[in-house]
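This document starts with one chain, in the form predicted on its own, laid out as structure tokens.
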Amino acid sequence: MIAFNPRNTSLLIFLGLLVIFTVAVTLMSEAYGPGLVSTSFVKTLGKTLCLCLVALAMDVVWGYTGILSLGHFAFFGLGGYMIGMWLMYARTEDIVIASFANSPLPPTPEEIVTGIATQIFGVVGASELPPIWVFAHSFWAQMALVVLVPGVLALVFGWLAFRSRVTGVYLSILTQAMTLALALWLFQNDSGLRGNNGLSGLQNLPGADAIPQSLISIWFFWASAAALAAGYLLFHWVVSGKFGSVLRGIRDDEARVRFLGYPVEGFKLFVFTLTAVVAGLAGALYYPQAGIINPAEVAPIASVYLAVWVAIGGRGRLYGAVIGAAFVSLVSSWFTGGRAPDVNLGFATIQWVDWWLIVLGLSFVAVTILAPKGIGGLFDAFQGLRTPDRKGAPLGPDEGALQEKEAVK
């Protein structure tokens, strides 16, 4: 039921450009080249690729299936928390063991665990590992949780919501409520994840003290590029063929697809859960490069930004989601990093650190009103794609999606 078209031009172009980009950054990095691309910027590019991956997931669930989820960045953050627990535990374990090096007697396992707990949770006034850290010592167990925690949460939430046939703005509000509840729980010190302090020091890989950050950053950059390529292939496979046609049918006229006998709830639940798992994996790659994760990363506004990226890039196009996320992420880093010069208007000075979010909001409004196809719509003009003549019949309610191209297939 799910088909894959290896001759798809956009797929081959995207993968080719990604390979060229990855090789170029590697050859210009401090680790393997003359250092024209700094280590900090390599990390920025690696994080950007992770954001492109979660934007892909958002595009499949919104642009192709019509589910405006305002909670997918929560799954992204959960993936970061799961891998962050192992990173923080393993790194602290090395520090604790080193502190016992001069002791007359070797430490017992209980003393080591107590020392780890005190080091990690002393900031919130605790000295014991919470139950949710039971697998934190195991890399593979935490990697399994990177997949299972977002996946199970999405599966349970989606099953409850979709079986009740909640749709449209009501479903968006529910996803936002889920995200808000999760963020409020994480802000509590007794959540077991250090409350507002979050998990820090994630950039310090256990046992890699002798490896320079320039090398580690390029490794993560490679992993992020490989994950984005794999995600693009996976989602291209999902949205192709009959399966993809059903998803677009659900987006455009859910009642008609249900009338035709398709299990609409099953399709929506599959896509919602799959995209949540991919978002969790993207988060697991992102936060070791960021170095820290806290509950603010899971706040509802982050998921709203994700929807803005997809809308600006062009929803209903996988490459549009990547373009939107990469463009907004890099421009945001430039404006908020203090590299954009202030603009003196005489009566006032525009400081982009403060005004960037206003510019982003205005851009979203402008794209929604003036260019619902987003940046990706420029490729339609380049390819000469136009809306087919349907003799006055409506093409569908969702003008922002790539329906004109789909209609002529």
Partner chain sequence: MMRHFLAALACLMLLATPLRAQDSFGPVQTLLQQHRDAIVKSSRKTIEPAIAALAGSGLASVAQVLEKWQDKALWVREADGLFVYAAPQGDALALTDIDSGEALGSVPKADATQIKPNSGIRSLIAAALVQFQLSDPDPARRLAALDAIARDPSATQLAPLRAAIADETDPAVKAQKERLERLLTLRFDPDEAARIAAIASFRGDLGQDVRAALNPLVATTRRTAAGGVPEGENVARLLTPGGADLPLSEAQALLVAAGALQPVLTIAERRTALVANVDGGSVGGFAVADLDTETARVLAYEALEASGKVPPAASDAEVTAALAAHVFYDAYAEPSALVATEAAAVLRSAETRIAINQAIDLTLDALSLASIYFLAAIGLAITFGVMRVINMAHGEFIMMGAYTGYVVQQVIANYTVSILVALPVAFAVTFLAGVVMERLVIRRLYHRPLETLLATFGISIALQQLAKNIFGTQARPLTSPAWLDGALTFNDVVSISYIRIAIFVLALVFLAVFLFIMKRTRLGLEVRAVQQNRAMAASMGINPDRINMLTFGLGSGIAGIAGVAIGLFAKVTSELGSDYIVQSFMTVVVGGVGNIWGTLLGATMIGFLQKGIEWLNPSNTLAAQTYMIIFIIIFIQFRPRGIIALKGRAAGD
Given for the second form:
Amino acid sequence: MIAFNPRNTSLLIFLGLLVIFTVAVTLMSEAYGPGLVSTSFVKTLGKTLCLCLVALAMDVVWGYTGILSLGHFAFFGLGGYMIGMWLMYARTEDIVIASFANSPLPPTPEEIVTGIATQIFGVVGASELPPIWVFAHSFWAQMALVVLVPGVLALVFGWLAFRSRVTGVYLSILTQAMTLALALWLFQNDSGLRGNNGLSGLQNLPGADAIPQSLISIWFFWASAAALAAGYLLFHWVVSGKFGSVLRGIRDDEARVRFLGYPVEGFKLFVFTLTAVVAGLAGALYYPQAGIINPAEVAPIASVYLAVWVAIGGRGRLYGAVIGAAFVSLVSSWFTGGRAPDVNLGFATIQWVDWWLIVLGLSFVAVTILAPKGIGGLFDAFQGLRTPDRKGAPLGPDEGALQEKEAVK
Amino acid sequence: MMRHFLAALACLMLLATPLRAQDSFGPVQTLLQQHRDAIVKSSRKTIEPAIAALAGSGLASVAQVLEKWQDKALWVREADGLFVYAAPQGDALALTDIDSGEALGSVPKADATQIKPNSGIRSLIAAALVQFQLSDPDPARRLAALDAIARDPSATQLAPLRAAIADETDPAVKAQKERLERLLTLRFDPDEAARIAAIASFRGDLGQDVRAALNPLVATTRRTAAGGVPEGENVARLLTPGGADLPLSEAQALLVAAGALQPVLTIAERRTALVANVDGGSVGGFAVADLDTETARVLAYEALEASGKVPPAASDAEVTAALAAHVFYDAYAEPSALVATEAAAVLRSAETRIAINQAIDLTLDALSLASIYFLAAIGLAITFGVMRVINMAHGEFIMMGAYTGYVVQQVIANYTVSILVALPVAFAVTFLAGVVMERLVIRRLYHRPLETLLATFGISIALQQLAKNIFGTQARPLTSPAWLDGALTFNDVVSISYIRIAIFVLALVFLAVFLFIMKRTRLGLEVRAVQQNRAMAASMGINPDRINMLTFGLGSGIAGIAGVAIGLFAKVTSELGSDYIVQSFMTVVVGGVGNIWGTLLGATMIGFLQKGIEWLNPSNTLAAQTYMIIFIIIFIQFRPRGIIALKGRAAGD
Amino acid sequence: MSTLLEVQGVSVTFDGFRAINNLSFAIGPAEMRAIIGPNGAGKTTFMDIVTGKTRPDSGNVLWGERSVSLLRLSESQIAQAGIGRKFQRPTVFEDQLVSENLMMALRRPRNPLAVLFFRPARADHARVAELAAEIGLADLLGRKAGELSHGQKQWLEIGMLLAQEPRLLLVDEPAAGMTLAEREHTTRLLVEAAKTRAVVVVEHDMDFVRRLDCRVTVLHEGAVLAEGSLDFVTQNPQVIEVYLGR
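Please show me the structure of the same protein in the form predicted together with the partner chain, now that we have looked at it in the form predicted on its own.
Below is the entire complex, every chain and molecule, led by the chain shown above.
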């Protein structure tokens, strides 16, 4: 049965393309090749792969389950913060120990901790390590937190929200409120995460000063590609079987699934939490490549962009999310990076740095109205698939239900 | 008799002064000459009789003399020892007679000596001057003198102030004088009973001046003593080291300051001391390499201490012992226990009343915040509640209204007129924008709320960036007319700015307008019909498309007017809207969708909640917003459909 | 005969309107029952209460041999306990294949983890095929449910109900919008089902009810007006008044 599923072919094609892409970039990089692809561009590509992963998570939670979460980029950011704490702590510890090398007395543990705290928190006028940094010295503890913090937050929030049957736009607004609360909390200086300044210097791996960034960047690129492949496999497995059936059922007609005897809240909670954890892991891979994380990254608008990527790529199909995230984020960085040529209209010059967001916003509106299948719809047209003729009626009564023109066949 | 006296006086003068023409002295000059030695000597210790004589003489020009003296414009002419006023005139001095005010010509500077009162004398003069200012014919100057005393009260002003009360004719000034007299009495009167009476008279008064006067009386200093509290200490309260009020480090510092404990070293100090005593790879017999724990360092330091190389420092055991052997307490600086107790009691009663008044003030603040949220949310309540359409660009319509106000102000200079013009213009602009958006976007996405949410988000992103491109990133001012400046002040605690009152009124007006439109007009009837059953309404001859368009336009237009109102007190930036959008949605959701009273209740609840949390945690408005949102998320657990929820089948469940 | 479901003195109010007024009702383990009544009689609300969608203000709903109260259970727990419901409008998952719809309804563990690791065994496929044959959709297993005709969707939904293997079937207007032939097929399906389990059919259509040939309960204004055979209740003057609005 599964062998006949067209989604299985897409899995193999996707993994094949990802491998080819990874090998090609590696062979063109500065570390293992002629340097056709600069180190900074390798980083951009690595980051893009992480964004594709979080977009996958978003697609599962929105495209498949119908929960338009405006909080998944917050989980992404939390993952980044958690790994950033270890990176910053360990790196600063190296620096502090090095600075004691020439001192007449060997440092005591207390002095090292004080030194680290002063280095990290001097910028917000504190010199003591906040309690939430208690595990920052341990890589494995922080890695566990990368999974636990977004996971537990999603679990608690999701339990509260789903239990009280908040659905549709209410749920979206509620997730947005959660994201805003988190961002505001991170913005204050006594949050213990350096407020506005965020965590910085994350590209410097502790104890890896001798290794050139060109090499580190390609390693992260590999890790990101592997994570994306693993994430794709995981989510493909999740959405392909009966579980996927139930998810899509919840999206289109939640009450019906409930009357079939499925505990809908449990399913939603499972998906919400699982995707939050994957988002956190993606963030933990993204931010060491970005080098800096600050509360602005967590702001609600970032989660909206995430939804935009998935919508433009085509929701309800995994490769759509990947295409959308890769396409929009790369084009965005091209336009806002000042590399796009200005357009001279005679009476005015359009500078893309200023006008790109307007184009993005409006093209997003256009995609929503005119091409609800997004870029993924092109594949359907290519394959000559047609959707069931439902004379314009939606496929289910719920707010997240798939519309006729969006159905993949 | 009289003649004898005068003759004797004249003889005395002759002896005392080398003057030739004392017969021609005016009365002030005579007085000055009588105290000539003291004045010329300018000593704080001996000057008082001179100033008292002048001040007590009752002569009209005494105030002027004192002022000139204070300003160092009083000189003595060398030639005849006459006191004169002098003003520098190039290198020379222009002299004026003290009594007659006639010009006495000019002399070189060397031919006269300046009287230079030191600061002590000047303050005595100033105190003497107060009584003249307090009795000045001009009430404004009298009030100014009272202000001067209130700003910098001192014991010397008490007597002149009391003297100036009886003759006061202006009742307002008299009341102020009496109040100030009591304020000075409670601080400076030597009689304890008088002070206590003065303090008691302020019971229930909320003036900041009263609190400022009383607070020093209950000011405490932190002290420690071995064994028990010594006799004669006016103890406010006892403290426990390590408790909430007295951290251990502070208790240690007190002990060190009292000499009861050797200094407690910080990690850095111990390190410095050890480094200074490194001797060929070891410190005090310990190898340097081993000193990588604090325990080892303490041992090394003790070794150094024993050999006398470093000053002794307290060990942990000594600290513990000293803490146990001492009591810690706050003592009133005020020596009179009765006064301190009474002041504390009055302050406490004031605090209760202040707390009540603060609660009133907080209520006013919360109401005004609630009216802002209501204004921001009412447009949303219409589009979301009536049409079930989520408009994430609502915040940008608010921003658009604010910028419209700004542009109107650039054209019309008069602030009052420009605001009156800006309100309808803003409505028109955002109404139009809303209608265009409804036609182009919303209409195509009915019954797809999540898609509407995202599409309007796209519009919001585009509009925000457009505003940034047009108006730049810096904040633009939207100035309120002068008659909206200032605040309605009830007392020192309770006040509310007129602009907030205006916004409150505006919110009420909108509530009334909304209710009128919905309940009393044909449009409202049709809107409600479309809201309840679109198909049925259409079959009754109502055009639902037109109604939806108008409804959406109305909601957007109200957002524009809210934008003008919000722009008056907040900075107009392209992010103005996004600052309000989440709170606006919370307002609508918490209140209950589809009901204007729900929106009102939601706005009130969120306004009060936010102010309440800010009051509990005043230093941190960001954290306050975080807590508020968390509270709302939890609130929605218990009332998922808001405060006023539609029940049953109408809820569309 | 023991009772499978017993509804005792249930009342529910919506904004002051009494939708169900002290309603009592009982049905045995293998019985067919038709519920008729004019619009607004509370038929759908009655189903909502039994399936846990609406909580009554007072009264009790007892289930099974051990008389478990259903009021404390959630919709999904009630469904798992053995109550299946068919809605008025056909509600199948239109974006999914007919086979997927049936597979989802099969009586298997429903908790998320079990579902996640569930992979259909040969027996499951066989059961799906058997059900499809029963409801006459054997040739359409690979088609999307959205492509089916109205009647086919109704049957699919009945098939999904049967796949749940419930002990009580609540069927809301199964014959609405069906051709005569389709109605006969539907009747056969329901009568067959009632041999092994309880079936409650809510219906307007007297012809259809007559075809079912079972006891009839007449609801009016949220309470039971009459109960008995169809002929018996149609003789009842009160029922005639309610229906003809005299």
